[in-house]
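Form predicted on its own, single chain, as structure tokens, below.
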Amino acid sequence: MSDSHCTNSRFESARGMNFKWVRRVPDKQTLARTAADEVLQLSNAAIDERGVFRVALGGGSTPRGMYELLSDSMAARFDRWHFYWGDERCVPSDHTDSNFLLAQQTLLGRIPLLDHQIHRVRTEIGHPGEVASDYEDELRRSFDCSKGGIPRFDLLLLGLGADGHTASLFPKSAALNETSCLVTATQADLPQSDRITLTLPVINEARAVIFTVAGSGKASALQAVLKGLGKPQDFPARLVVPRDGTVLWVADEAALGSSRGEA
């Protein structure tokens, strides 16, 4: 397996330029396509150019329609994609709430797929500590990353709550001061819940992100990223820097509000 998907970055808040992108659609089926379109784009670029495609998933409501259309695309070279988990909630792998259950029902369980191309967090383990150790540990097999080296995605798909969180990166919490592992287990509080999250030197390593961001709800807190209001620890979406990689915002009209998006 090529290096080319593992790096040997030091765990360090990302310095580099990155470059980001704001697209504005007028509602959450168009946001579903733009966001399909853009991750069969990069699918297929990344297969091009390394034989793989690896993708973090995420949870929440707005991904689902963009994982239905993915499903039905004629154009995914399935075979080759991989894929992974940005956060999970500490619940069975059949549970409503489950980020992996969202998966396999509008995803996974609609395309063809072999068992080593799903890398999901297996809750089952127990304590969230060990699962989040057991899910490090198959980022770095799967990654082929050695102690010290961190995985690169193609891709990770991220949404934004309301308090400005993303993965399970919330504000003021000490998994966003993480730097010696790749994924840690933290808590939601409202509702209050385990999770499994990968850290920021994980996130930020990433050639590509993609916000899905839908809703009035969300208006708020995507000024605040958008337009680098209060501190940074109040909205760890804003520490989604990545070091040497693309970052794109895909919000309808009713989240971006007045804002001036951009292709």
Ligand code: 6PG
The other form holds:
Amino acid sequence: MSDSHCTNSRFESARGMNFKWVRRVPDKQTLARTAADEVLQLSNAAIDERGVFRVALGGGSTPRGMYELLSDSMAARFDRWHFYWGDERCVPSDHTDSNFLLAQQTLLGRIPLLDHQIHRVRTEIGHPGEVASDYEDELRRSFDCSKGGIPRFDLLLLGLGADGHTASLFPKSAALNETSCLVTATQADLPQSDRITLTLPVINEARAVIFTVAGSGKASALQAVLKGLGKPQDFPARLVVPRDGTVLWVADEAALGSSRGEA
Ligand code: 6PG
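Please supply the corresponding structure for the form predicted in complex with this ligand (the preceding block corresponds to the form predicted on its own).
Let us now look at the entire complex, which starts with that chain.
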């Protein structure tokens, strides 16, 4: 069985343990509030049970409103939170495309935290492979997994790209098949193509995953993921199947379209 932060059992995907819900919300504002409330609930339950809440933040633009609401929350026990990233662009941490900068401006810079609570991806230390390896070392140190095993996040916050990617796991990329590293370097077809990302064994070891998806541009990818259309490698978010954890999709009407968002 897993200890509080690190699972040492061999990673096996035991389907059937995964519970997936879809929360349909009318708009982005309600999405932010709904997701923030879910994060708060999970954080306080984790702190009650294990004394700490370890969350991997998502990138892109969708999480902005949720982070801002969390920063204003009176219910959050931030002194017990540890912040990580599910993926990062290989840019300086003050670059407008940095996922760290998004979190710093909307959440971390607005709440009382000690340095050791923020586990930033050190993109400045070298090329993407070195950045990925350095972050893997940080995860192993922080989760006490230095002798092997897989860090078990209390929560992973993920988004969905219009092409079905999540974190920086892009369709048909070699990163989808990475099972020995916790973190790997990868490339996007988008601007800021060099990235690092948590690999699927880490993502699927999480106790909980919350996807936040907004806008009609995501509708076809969301439909493919929720309904299991196409090949999983073409829609990497479909490969997020925690072996012993929950998945919650918070999506607005524009992204869910007319289709019911049944899980
Ligand atoms: C990133 C993210 C990525 C993002 C989706 C959705 O670094 O870009 O991790 O997976 O969540 O691309 O991005 P938007 O929220 O901007 O639509």
